[in-house]
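Single chain ahead, by itself, as structure tokens, in the form predicted alone.
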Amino acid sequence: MSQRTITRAELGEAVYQRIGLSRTESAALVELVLKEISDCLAGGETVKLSSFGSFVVREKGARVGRNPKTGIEVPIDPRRVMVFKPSNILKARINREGEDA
């Protein structure tokens, strides 16, 4: 299994290769899609991408944590976290491709 990371530039290049838009338009399209997803998540909305998965924002309440090194209790403020839930189709594809390797 490779540890390759896909960048925005590589996504833009993939759009350029497959769709045929200019490199500038392809990069702008990728940025627009990512911005729309981020804006929706920042607003607390769930983003569902069919056959891929869902990005869900969850509220976490305040709690008391503990510094593992010192053992001192530390209050942790309430916050919002984003969770990605892959679709069953994506899970199956990942597992199928993992068996081929």
Contents of the next structure:
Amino acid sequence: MSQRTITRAELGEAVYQRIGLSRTESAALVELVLKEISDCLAGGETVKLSSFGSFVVREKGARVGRNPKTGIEVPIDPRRVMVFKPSNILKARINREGEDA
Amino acid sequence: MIKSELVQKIADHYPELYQRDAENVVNAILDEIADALTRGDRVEIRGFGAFSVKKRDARVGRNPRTGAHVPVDEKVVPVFRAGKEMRERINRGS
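Since we've got the form predicted alone here, give me the form predicted in complex with the partner chain too.
Complete assembly follows, chain above in first position.
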């Protein structure tokens, strides 16, 4: 079983198949959903999508890093990062729990 | 923001769309991602990020309270890595 990569195109196709809208509209809706999620996160707000998971923005403090090649210490400024916390439902689904028990 | 608020925002942009359809759009996207991960596929959304799965080997865990050994089965976990554009936006806070 080879690994495939799903992109925007497949997400648009999924919307197209499920809702009776044109392919163009479906693609635009996928873009809008991604934009709304991104805008919210850019503002530092958590996005909770029940049964899927949460996207959380975390504040990281300043620390001293090191260039692994040269061993030279470099200061790393405080920054904000985004993390994804998968829901228990998503984790169970991916492990196909309840399917082959 | 929770899912229902996201659905509302989508519906606000598309007055001709039923609320139920807006909800189906969000669910179709999330289901497609979850299905891909269940198959072991990767989901790459440029500018946003990429979802993939990682296998965790079976191991012997410990009950932290009693110290008893507990076998932990092999499992697959979903992982997400934010895309470059997303990382920069989050950091700028705009």
